[in-house]
Structures are given as C-alpha cells and as structure tokens.
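As structure tokens, one chain now follows by itself in the form predicted on its own.
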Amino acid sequence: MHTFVATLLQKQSNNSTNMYFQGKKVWITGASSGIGEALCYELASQGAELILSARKGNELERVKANCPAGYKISLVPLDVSDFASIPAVAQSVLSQVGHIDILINNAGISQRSLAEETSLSVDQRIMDVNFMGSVAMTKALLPQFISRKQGHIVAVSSVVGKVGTPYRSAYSASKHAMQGFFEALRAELHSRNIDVTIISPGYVATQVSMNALKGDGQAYQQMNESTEQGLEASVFAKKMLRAISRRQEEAFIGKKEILAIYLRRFFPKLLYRILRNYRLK
C-alpha cells in the first residue's frame, strides 16, 4: 500500500512539473554545457519553448540537435558579461517570441585558486559573469515581467553561496551576492505575482572544475574527485525543475555537501574547523 501511494504521488509530481512547463517560453543562459545543457533536454521533453544562450554558438547548435525533434528552440549566442549588449539582445528576443515566462540565470564560471594567488582581474571576471551577468539579464527582462504581471525568475547559486570554502573566494563571493540580490528582488516582486527561485547546487558531475579559473586566469583543466562523484546533471535537472514547478523560494540540491548549510546555521564552530582543514580534491 505504501509503495502504491508513493508511486502515485511521484506520478502526480511528475505530471505537475510537465503541466507547469508545457508551452512556457524559457530563456536559459549557460545552456551549452553542464546543468544548462541538462535543463534544455529535460525542458524540451516537457514541452517548453526554449531560448538558449551561451558564448559558443557551435555548442548551442549541438545542444539543439540533441533535443527531441519538433520543439521550438531559438539560439541566442550571448556573453552575459557584455552588459551593454544585453538590453538590445533582450528586446530582439522579445520581438521574436513575444514574451518570456521563465528566465533561468545559469551562466557561470568557477574558481580553483587561493585568494592570495588570484589576480584582481580574475576576481572581476568571476563577479561579472556570475553576479552582474545575472543581474543584467534579469533587469533587461524585468519590465516585461512586471507589465504582464506574471513570470518566474530563477537564479542558480551554489552551496558556496551559503558557505565560503577555500580555493573559491571570488566564486563564493559572486554566489553570496546572487543570494542577496535575488532574495531582495523576491520580496520586492511578491505583490506583482512574479516568482523568484534560488537554486543552490552541491557537487554536480559536469565540466565545471575543468573550466574553472586558476589565479592567473587560465583554465584549471582538472576534474576534481568531489565534482566527478556529484549528482548526474540529468538527475540534478529533474530535481531543479521540480523545485521551480512548485514555485519554491529556495532549494538545496546535492548529496552530503548540503549538510554544510545546516552546519553553518546550527554548528558554525564545527564547520569552521572543517573548512580550515579543507584540501582541494
């Protein structure tokens, strides 16, 4: 009996997710790899109309080709750190698709270097892509959300947006900034019928560590053991979309590393001791 009820509830949950995204126009940044790519496949299978952005147009083409046939997918190559170009790009997209229902601010870049070894230009680059890029995208689309009196804004933060860890000082700072901005924005937009969901991933098995920046700005080009053993991107995407469809304000998605958030709240001294002994792996 318990198994039957659990199966029924799971089916209802899946149907709810499908209904939520069916026919919705979803703009995803950072859509050419990792979490963004996995979201594309899952959303396409759930009947969403996709607008995909990333810097590499050829990789966007690859993602589009791998999506189920018969769905509307628009490709919009874009560097979110090119703030000046974003308003015009947004207006162009709106003129083509009419409106955006859901914006997923997923574009980001990680870090693998000690603060003392990291040049200021790298700190700036990470803040520009992760934080300011998300702010710029959100502000470019905010007027149409407000005028339509509906919409959903999603910010992909991180566990390190709650807990600062060694070798990720700038990355952690950018995600902490995202937390503050989108929490404030959520409160401001509550009466406008616009949802804001913050997703905080733990380790996800993507190329994020390979593409992370070292202190000199070069790619790290190593697969961390913790990243490699993280959630599969496809599994993460399903969990993330379930949280969005439920219009959750915040969701922590990962494995045991999620416990760090609760340690930070209830046992901070223990967490600080753990972090002092943290080693990059």
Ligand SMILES: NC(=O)c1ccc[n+]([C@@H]2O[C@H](COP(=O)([O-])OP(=O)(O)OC[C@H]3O[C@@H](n4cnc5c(N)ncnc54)[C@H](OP(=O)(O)O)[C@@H]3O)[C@@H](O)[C@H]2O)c1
Second form
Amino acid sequence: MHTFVATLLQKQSNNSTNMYFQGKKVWITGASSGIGEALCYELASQGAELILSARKGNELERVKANCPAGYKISLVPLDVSDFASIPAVAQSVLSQVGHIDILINNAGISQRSLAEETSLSVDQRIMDVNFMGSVAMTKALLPQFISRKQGHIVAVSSVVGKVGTPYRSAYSASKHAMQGFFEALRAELHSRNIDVTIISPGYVATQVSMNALKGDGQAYQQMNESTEQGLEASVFAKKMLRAISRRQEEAFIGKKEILAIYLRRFFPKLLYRILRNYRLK
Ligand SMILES: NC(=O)c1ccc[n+]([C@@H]2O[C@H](COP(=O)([O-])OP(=O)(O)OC[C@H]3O[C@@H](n4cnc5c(N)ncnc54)[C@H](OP(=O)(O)O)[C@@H]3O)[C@@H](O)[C@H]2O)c1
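Right, the form predicted on its own is done; let's see the coordinates for the form predicted in complex with the named molecule.
Now the full complex is given, and it begins with the chain already shown.
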C-alpha cells in the first residue's frame, strides 16, 4: 500500500513538472556542458521549446543533435560577459521566437586558487561571467517579462554562494552577489507575477573543476574527487526542474555538502573551524 501511494505521488509530482514546462520557451545559458546540457535533455523530454546559449557553437550543435528529433531548439552562441552585445542578441531571439517564458542563468566558471595567488583580472573575469553575465541576460529580457506580466527567472548559484570556501574567493563572491541581486529582484517582481528561483547546487559531476580558473587565468584541468563523486547531472537536472515547476524561491540540491548551509546559519563558529582545515580534493 505504502509503495503504491509513493509511486502515485511520484507520478503526480512528475506530471506537474511536465505540465509546467510543456510548450514553454526556455532560454538556457551554459547549455553546452554539464548541468545546462542535462537541463536541455530533460526539458526537451518535457515538451519545452529551447533556446540554447554558450560560447562553443559546435558543442551546442552536439547537444541539439542528442535531443530527440522534432523538438524546437534554437542555438544562440554568445559570451555572457560580452555585455554590450546581449541586448541586441536578446532582441533578435525575441523577434525569432516571439517571447521567452523562462530564463535559466546557468553559465558559470569556477576557481581553484588562493586569493593571494589570484590576479585581479581573474577575480574580474569570474565576476563578469557569473554575476554580471547573469545580470546582463536578465536585464535584456526584463522588459518583455514585465510587459507580458508573466515569466520565470532562474539563477544557478552554489552552496558556495552561501558559504565562503577556500580556493574559491572570487567564485564565492560572484555567487554571493547573485544571491543578493536575485533575492532583491524577486521581491521587486512579486507584484508583476514574475517568479525568481535561486538554485544552490552542491557537488555535481560535470566539467566544472576542469574548466575552473587558476590564479594566472589558466584552466585548472583537473577533475576534483568531490566533483566526480557529486550528483549525476541528469539527476540534478530533474531535481532542479521540480523546484522551478513548484515556483520555489530557492532550492539547495546536492549530497551531504548541503549541510554546510545549515551549519553556516546555526553553528557558524563550527563551520569556520572546519573551513580552516579545508583542502582541495
Ligand atoms: N558542478 C558543480 O559541482 C557546481 C556546483 C555549484 C554550482 N555550479 C554552477 O552550475 C553552473 C553550470 O556549471 P557546470 O557544473 O555545468 O560546469 P561546466 O560543465 O563547466 O559548464 C559550464 C557552462 O557554462 C558555459 N560558459 C562558461 N563561460 C561562459 C561565458 N563567458 N559565456 C557563455 N557561457 C559560458 C560553458 O560553455 P562554453 O565553454 O561553451 O561557453 C558551459 O556550457 C555554473 O554556474 C556553476 O557555477 C556547479
């Protein structure tokens, strides 16, 4: 009996996720790899029309080719840190697809270096891509969300957006900045019927550590054990889409590392002591 009810509830929950994305036009940044790529496959299977962005056009082509034929998928290669180009790109997308229902600000780049060995240009680059890039994309679409009196803006932050972690000073700062911006925006947009969901992933098994920047701006190019052992991207994507479809304000999605957020809130001194001994792995 218990299993039957659990299955029924699971089906209902899956259906409500399906219903939410069915026919919606969803623009995903960082769609060429990892979490963004997994979101594409899951959203396509749930009937969304997709607009996929990242810098590498060939990787976007690969993702599109992996989606079942017949789905509406537009590729819009862009660099989110090229702020000046974003309003024109957004206008061109809007004139092609009509409107956007959901923007997922997922493009991001991590860091693996102590603050003392990180050049200011790397701090700037990480802030530009993660924080300013998300702000620029959001501002380019905000007028159409407001005039349509509906829409959903999603920000992919991190556990590190709640907890400053060694070797990730600029990355933590960029994700804390996202938390502040999108939390304020959520309150501002409430009366306009526009939702804002902030997602804080723990470790997810993607290329994030490979692509992370070292202090000199070179790619770290190592797969960290904690990333490798994180949630599978496809599992993560399902959980993330469920949180969005429930119009949650925020969601922490990961394994035991999520506890750090609660330690930070309720036992900060204990967390600070743990973080002093944190080592890269
Ligand atoms: N994996 C984790 O453990 C983890 C944990 C917490 C938060 N996150 C966050 O999750 C998001 C996705 O990361 P991931 O784990 O999927 O890593 P990933 O596999 O390295 O993917 C990063 C994506 O961002 C895109 N990107 C990077 N710089 C860009 C730029 N300037 N303009 C446009 N697109 C850009 C990359 O595509 P191109 O190279 O083609 O541009 C790629 O599609 C990031 O915001 C990351 O901070 C990940």
